[in-house]
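Just the one chain here, laid out as structure tokens, in the form predicted on its own.
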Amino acid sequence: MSELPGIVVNGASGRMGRMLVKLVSESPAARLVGALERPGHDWVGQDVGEAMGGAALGVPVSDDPLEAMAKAQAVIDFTAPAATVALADLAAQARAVHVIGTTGLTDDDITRLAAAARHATIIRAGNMSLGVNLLVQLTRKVAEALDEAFDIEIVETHHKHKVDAPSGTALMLGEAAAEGRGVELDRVADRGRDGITGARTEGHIGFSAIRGGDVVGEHDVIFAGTGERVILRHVATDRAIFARGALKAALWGIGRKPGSYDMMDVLGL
């Protein structure tokens, strides 16, 4: 058992953090060796299993990343951009694979992560599910096949607590569509429409975000032409798909050379 790869979960008290703690602690392929929370959090110092309302897991919640990662081969991180960027440098020092599911990262954040990846293995994706990453590939191929006579709209729906829009997955899909068309997304993205906006600009990629209830995640990529539409869709009904994908990524990354990777690399797509 002690030879299994050690995994640390950052943001253990969050929705994804709790799911990851449960998944890793029950996994036959990995062991939970650390659980991280921000300084001052109520969980710090408690056994993470007991803090979650269950049986003790023998893993205390810590606010010291380097201490938590001392026995780890990987850390899984679904938190906030500032926390993720700060952890990247520490994960590099600890020589731990850093799996990032955090969304809402700025261009500056991504630049800083790329700098950390010169010394560490970083696997980052806006979505860790197999189905979504297949959808990304399909979006790229369809965008390449259909010219600008087909307008592209990306519509995403999430629960009311999500704080960023468009979702990381929607941006992944937008990037894939732009790559298929051979353009830069930043130059053709329409991220919101309100009031008298005028006619749609040919070749632009539109985004719409819906928030409400407890929706785990729904994404539609609409290719709208004259007299016909092609719609690619992914519906997530269980957050466990993201946790399973993240653990798969962590195990895949162990032993890899330093660098920036994504789920396409993990899945071999």
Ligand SMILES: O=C(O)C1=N[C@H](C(=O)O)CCC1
Given for the second form:
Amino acid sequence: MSELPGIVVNGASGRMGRMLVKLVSESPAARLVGALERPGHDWVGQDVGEAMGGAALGVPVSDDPLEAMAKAQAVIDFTAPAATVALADLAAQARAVHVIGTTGLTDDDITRLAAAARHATIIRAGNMSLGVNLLVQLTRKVAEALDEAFDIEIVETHHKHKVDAPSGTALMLGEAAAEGRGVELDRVADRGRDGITGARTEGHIGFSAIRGGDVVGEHDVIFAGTGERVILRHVATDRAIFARGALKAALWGIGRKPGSYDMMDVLGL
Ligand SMILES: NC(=O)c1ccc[n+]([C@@H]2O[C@H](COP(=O)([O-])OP(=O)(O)OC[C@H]3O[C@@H](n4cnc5c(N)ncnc54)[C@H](O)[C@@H]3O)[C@@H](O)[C@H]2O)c1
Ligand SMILES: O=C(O)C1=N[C@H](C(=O)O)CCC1
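For the form predicted in complex with the named molecule instead of the form predicted on its own, what are the coordinates?
Below is the whole assembly, all chains and molecules, this chain first.
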């Protein structure tokens, strides 16, 4: 029997990294062959299983992406924008599928990822869960069906450690709503109101971000009309949903031709 596909986890000590190390190392469909952390991190050099407080997994944490990816078919990356952009070129060099969950990317970062995708298979989504990707489709449909008399507001809630806003998911939902309306999100997004803002502009899509405690992730898309509201909601209670989506994406991407893909491609939605 041929060997199972080898997967590297970038940002292994992070909230998502730990989830992914556990999921991949226990998966019957994949092998954990590498774990990466940033240079200077105290996990570097330790066995990743032991660093997580469990049994040794025979995988040392490395700060050298090319060395870690030498035996890998894919790298799963939930880290930070600068780390992700830098890894994209190295993953292309190593011919490893690059699954990107990192959010908070700028337009410039996305342009650089698109350049890397000329030579590499990149699968990126601001949310890797099945439920949110379904919600994105529903949002597009509802936005198509309701005219501008319905004000669209996207409200997201996350844990107190989250560093970017609006969330990647909120932006996916905003893009879908704008697409449903046949407009460009950049032209209609209201991101952060404060002070005497004036009345709401018809057709705009509003974003609000709440941060606190240990909330995994909650998203509401509100279509507020006169006398009625339609509210689409997703509530995540376990980060494992994102990790499962990312592993599915990695396995789907292996052997696929270079290009930029997302979870809609992976899930066939
Ligand atoms: N797409 C999704 O489904 C989804 C789900 C959850 C989180 N996220 C996103 O994933 C990212 C990480 O989230 P988190 O909660 O795990 O954050 P976290 O801060 O807990 O973890 C990030 C990890 O990346 C590491 N890191 C930073 N720079 C690095 C480098 N150069 N090389 C290797 N590792 C490096 C950090 O040391 C840290 O361990 C965020 O952008 C978050 O929004 C996306
Ligand atoms: O915990 C996070 O950070 C999350 N980030 C993603 C986002 O920005 O939408 C997905 C939900 C969790």
